[in-house]
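As C-alpha cells, one chain now follows by itself in the form predicted in complex with its partner chain.
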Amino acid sequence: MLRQIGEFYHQGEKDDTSRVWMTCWHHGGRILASCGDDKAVRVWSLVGEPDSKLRLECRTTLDDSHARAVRSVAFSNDGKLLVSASFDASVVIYQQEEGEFTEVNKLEGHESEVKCAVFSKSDEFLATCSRDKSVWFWQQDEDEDFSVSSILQPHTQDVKQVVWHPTEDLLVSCSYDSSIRFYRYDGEDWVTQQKIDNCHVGTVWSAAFDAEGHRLVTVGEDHVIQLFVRENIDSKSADQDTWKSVARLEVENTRWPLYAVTWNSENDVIATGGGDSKIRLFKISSKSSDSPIIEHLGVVGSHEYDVNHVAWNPKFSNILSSASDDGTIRLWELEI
C-alpha cells in the first residue's frame, strides 16, 4: 500500500547520522525542510516526477542559528518564511528569497526547550509551545519584527505540539499532561476555547485536522488514535465551536507510543508514525459524525528506529515524507 521510494540521510553519511525530528513541505510540494539533533535545518528540493524517479536533493544547510537540537521546522503558508524551534529555547525565522534562506529574526522568551512553532493559515500569527508549559502567540509588526501577542499557560506539563485549523484562527495544543486545549482570538487576546482532559492515557503527542477542519485526530503515548468532531458545524464558526470525541482505536500489537499523525487533504488517508518504527495508515469509515469508525489499514512501512514525524505532500497527494531516529528522511508513495 505504501512503497518506499527514497531514503535520505539528514546529516552526513550512514555512519554519521543523528535523529531527524521533523519534515515540513512547502505549499508547492516541491520543497521540503527538515531538522534534527545536529542543530541544523536543511532545505531539500523534490526532484523528478511521480511516475519517474522522485528524489530529494539537499539545497541548503542552515546550521549556525541554534545551539541545541532543532525540534520543529515549518514554512509559512505563503512560503516566504521558514521557522525553526529549538531546544535552546529560541525560535528562528528565516526569510526565503529565490531559494536562498537568511536568518532574519530570533524569538526568545520561552524558558525551556521549544517543541513546536507554526504559522496560522493566514500567516498572521505564529504559535510556539514549550516544555515550560506555555503556548505563545506572536504577531508580525510593521518593522517585520515579531512581538508577543499573548502568553498562555494552560497546561500543567510540557506542551508537545501546536496545530492550526486549516481555515480559521483556531489552535489546538497537545501536552504531556494528557490533555488538549483549543484557543481562539477574541479580538484582543488569545483565550482558551475548550479543554479536553484525559484525551489519552499519557502524553498526547500529535494532532491533525482534516481538510475542511470539521474533524481532528490525536495520537498519544497509549498508542491510541482518537477522532474528534466539531459539534455545531452548521451554526458556529470553528473557533467558537466545541469538539467531542466520537471514536478511538487502540493499535494492537504494539506497546510503543504513536508520535505523529498527518491527515491527507485529498484522499482522507491518515498516516501515523510511532515508537515502534512503523508507519501505519488509517481511514475513517463513514463521513457521518454519528458513528464513524477508525479503520486501521495496516503497517505499511518502517524505519529502523522511532518515526518522529510524518507529512503528506500538499501537492502530490500520494507522497508521504517521514523523519526518524535512524537519521533518515524517507519518501513513500501511496498505492491504492
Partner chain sequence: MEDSGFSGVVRLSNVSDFIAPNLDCIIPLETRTVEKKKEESQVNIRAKKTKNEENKQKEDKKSVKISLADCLACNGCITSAETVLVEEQSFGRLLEGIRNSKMAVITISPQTITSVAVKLEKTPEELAKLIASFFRRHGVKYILDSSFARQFAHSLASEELLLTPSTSRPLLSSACPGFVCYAEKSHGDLLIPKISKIRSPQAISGALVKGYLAKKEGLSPCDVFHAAVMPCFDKKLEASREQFKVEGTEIRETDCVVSTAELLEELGKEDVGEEDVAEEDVEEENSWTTSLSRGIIIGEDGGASGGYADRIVRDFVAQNGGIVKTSKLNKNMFSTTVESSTTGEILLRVAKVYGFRNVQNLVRKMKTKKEKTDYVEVMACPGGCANGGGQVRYETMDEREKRLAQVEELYEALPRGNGCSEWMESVREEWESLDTNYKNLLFTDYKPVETNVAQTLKW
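Now the other one: the form predicted on its own, given that the block above is the form predicted in complex with its partner chain.
Only one chain is given; partner chains and other molecules are left out.
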C-alpha cells in the first residue's frame, strides 16, 4: 500500500546520521524543507514525475541562523517565506528571492526551546510554541515584519506543536500536560476558546485537521489515535463553536509513542509515525459524528529509528515524506 521510492540523508552523507526532526512541503509540491540536530535547514527540489522516478535534490543549506537543533520548518501559504524554530529559543524568517531563501528576520522572546512555528492560512499571523509553556501569536505588518500580537500560557507543561485550521484563523496546540487547546482571534487579541484536558495518557505529540476543518485527529504517548469533531459547525458564537472526542483507537503490538500525524486532503488517508520506527495508515470509516470508526490499515513502512514526522505532499497526494532519527528523509508512494 505504501512503497518506498527514495531515501535521502539530511546532511548529504550516509555516514552523517544526525536526527532529522521535520520535513515540510511547499504548497506547490515541488519544494521540501527539512531540519534537524545539525542546526541546519535544507531546501530540496522534488525532481521527476509521479509516474517515473521521483528524487530530492538539495538546492540550499541554511546553516548559520541557529546555534542549536532546528525543531520545526514551515512555508508560508503564498510560498514567499520559510520559518524555522530552534532549541536556541529563536525563530528565523527566510524570504525567497530568485529561487533562493535568505534570512530576513529573527524573532526572539521565548524563554526556552521553540518546538514549532507555523503560518496561518492568511499568512497574517505566525504561531509559535515552546518548552516555556507558552503559545505566541505574531502579526505581519505592511512591511512584512512580524511583531508580537498575543502571548498565552494555557498549558502547564511543554507545548509540543501548534496547528492552524485549513481555512480559518483557528489554532490548536498539543502539550506534554496531556491536553489540547483551541484559540481564536476576537478582533483585538488571541484568546483560548476551548480546553480539553486528559486528551491522552501522557504527552499529546501531534494533531492534524481534515481538508474541511470539521474533524481533527491527535496522537500521543499512549500510542492512541483519537478523533474529534466540530460541534455546531454553522454557529457564529465562539462559545458554541466547540470540539468533542467521538472515537479513539489504541494501536496494538507497540508500547512506543505516536509522534506525528498527517491527514491527506485528497483521499482522507491518515499517516502516523512513531517511536517504534513504524509508519502506519488509518482511515475514518464514516463522516457521521454519531458513530465514526478509526480503521487501522496497517504498518506500511519503517525507518531504522524513531519516525519524528510525516507529511503528505499537497500537490501529489499519493506522495508522503518521513523524517527520522536515522538521519534520513524517505519518500513513499501510496498505492490504493
